[in-house]
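Below sits a lone chain in structure tokens, taken as the form predicted alone.
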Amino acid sequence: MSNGLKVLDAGPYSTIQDMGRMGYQDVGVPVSGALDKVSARVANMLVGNDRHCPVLEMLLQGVALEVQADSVRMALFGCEADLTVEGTRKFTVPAGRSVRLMKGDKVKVGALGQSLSAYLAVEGGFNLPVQLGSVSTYVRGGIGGLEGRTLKRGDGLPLVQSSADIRDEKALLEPFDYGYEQPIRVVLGPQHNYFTESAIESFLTQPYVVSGQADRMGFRLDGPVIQHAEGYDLVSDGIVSGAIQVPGSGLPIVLLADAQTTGGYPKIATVISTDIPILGRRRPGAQVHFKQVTLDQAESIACETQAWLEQLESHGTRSFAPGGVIDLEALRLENLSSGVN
């Protein structure tokens, strides 16, 4: 492959994702897309891509890649890891800033820190086929991404661009709060009447833990058992990402990006759209507290989040000079106190 990235280490579960495959749930095709769409969007922002551009999603641990294009600009986001560049050049780049790499550079993303998920964006994106309006990988269905599967060692990831021009790089102006300790906000329903009042109170006040049975389809949670008031078998109905089903075990399952399109267990609540990415960063063993909000509050929070993301895209970064070039912006910010020396 002369224009791409060679996978040297694929990590435990790495796939290509974008914002998802919308409009096909009526024929049984899940939305899929990035587990943490906010971090995927920020990674794309740092390399100058549209928010819908496909990115490499890593779960639990990172990947190792070799640059086989003339040059490529990439950025990591969604975790506390660094990009470690090895080969003839050796340096590290923290998550939250872009870097231009050259042919032959080997880059590694190690442990992701507290975060379950992380995203690697490349300028121009990956040159992979669009299926049903998306490049996202849905592994259970074998569609999207690279042959519909997780990455493996030796894979070649084709790039849209064969090179990246020399220009200023981008970094976030402010530290990003990943919300590891933040309560996950939910709207009760649509079948909360299948549970006793004491069960709902317990659900909203007691901590849960992300179990080892957590994947892109959903997180099973360990914690207090939720008692059903009217049984737990329903005629299957439509389901969305964020829905919290409670099967006969009484332990909740939060459905996420690869969620099935229908479900037959009562849904006690639904995680609001703003908090799905925050939950998508919680590793197995991490605590989850739920907090109830109203539907109106959830809609208001979603509008505020969208406005914040647009503000971040327009004014949330600073440019800095690439390696080997004097960074005048850094000198101005760090050596001057008021714009006047």
Second form
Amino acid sequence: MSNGLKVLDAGPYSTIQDMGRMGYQDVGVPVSGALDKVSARVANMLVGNDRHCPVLEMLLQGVALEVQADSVRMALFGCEADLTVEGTRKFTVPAGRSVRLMKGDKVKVGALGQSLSAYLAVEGGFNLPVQLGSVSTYVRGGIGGLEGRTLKRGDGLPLVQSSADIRDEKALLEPFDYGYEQPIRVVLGPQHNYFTESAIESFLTQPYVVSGQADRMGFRLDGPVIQHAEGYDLVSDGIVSGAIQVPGSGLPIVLLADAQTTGGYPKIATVISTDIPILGRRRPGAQVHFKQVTLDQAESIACETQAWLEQLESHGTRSFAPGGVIDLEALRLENLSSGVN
Amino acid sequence: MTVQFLSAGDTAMVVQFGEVIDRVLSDQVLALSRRIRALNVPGVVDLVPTFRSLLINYDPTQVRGAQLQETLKGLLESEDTEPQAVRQWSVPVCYDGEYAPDLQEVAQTAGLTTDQVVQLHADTQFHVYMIGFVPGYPYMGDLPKQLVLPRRSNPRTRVPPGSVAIASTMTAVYPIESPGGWHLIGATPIRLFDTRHEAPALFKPGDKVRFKPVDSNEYQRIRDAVAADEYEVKCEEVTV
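Give me the form predicted in complex with the partner chain now, not the form predicted alone.
All chains and molecules follow, beginning with the one already shown.
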């Protein structure tokens, strides 16, 4: 174990996350995990980690870190931003490729572009304790991550590896579609019968906007008010990630990674598992259109997504010899031209 | 019994036994939950029992919802005859002034003395319906009718851990500091949630809980013992 990375700027809401904490929802512990589990997986894949390795999740804005380990291999994914390296060496690394950094390098992720979330993976992962089967931070419960809280300036992030071997780096083969314009697919239920038909029709056809009240627990959406047909106070039942509950205000709330496990508002629909990561990239102000699919379709899409992710993990990257700035430019041009073909 | 299967997306379904808070429904929910765990039903990854329904998280790459529903129907039709071990907890609570900021008001509203409120609360054996809101927060019922009050009109932003509270037909103990709108009528020195344990929550749905009044000296003594990891909450296992 080594104090590998020092936090120079923690960003507004940065935590350590992994694929989540299953098995404790019956005692009120949310699943947590990355808001965008696909990007977290890709970031891990780029540095050669298993998908379950904890990564640094940043929301709204990036972090600045100083490398204190001898060397570290890292990769940024989930946004269009670059990793900017400063200190004795100065260069940038686009999201979607790995890089080996040396002691003393200062690395910064600035604005995240269009994305709400972004993920930084380090080879070997962060050396933090597993709590209840996961390293994911659940801030409200003070569980996991670094002392159960968001990162702050001056924190030391311990790494499993104190150095990273010199070897080929990895880059994504294909440009990645973040789905910013894509409709978010939902399955109606479990309580769509609590709403009028015209309310459901409006929910499925009118645009919503991610409001300023968007966090890891859920996104409150602005848009047409959804009319209840049968009141809005239920005896609490279970909540799943992606559930869209409609409280008395009629404005929907999509519950996400840190959602509480039970709740008492009717849920008009549930975002399909494949589209939860896509929604997890939408910043406040971004539009959301919902589109209905059947449960059968949603399950097929989940299977296809799983196969696609496995394909991406096994064949989705190319290796290249590590180099300096010139090599990066060449690679960028190459990616650009392949994107135009 | 009309059981409904509700869709909660491609990774979860809800088995709904009813729409109200009811001990019979709760027992049905817990029985199904136990049987799914005992049988290790393929594709099921997590369960959330609530007052009246069981949310079942599943992995759609391992089992389809329609197939899972058939399996569950089979489970619901067969009888649950195995004897169950039920845990009965005895939880020390200090109902003295500083530990019970809302006790006076509750007594006044209910038209009782504070001693009567304490006695009614401590004489009831509560059933843990479900755990939710925050990790380890037990919804326990049912309160004696005289103590059934709506939530506070002005919720607190910070309720200290260990606070024993009542609202509507329920009582609860706050395991961690959190906001809360229930009436605080006492405090317990014990820990309800501890991530160092494989079972982090002290209670689980289906447990029985009784509150045992202690004075502030006893409260302090237990609190010190809890801090030193030298206190075990009294618990009996009873087969029913």
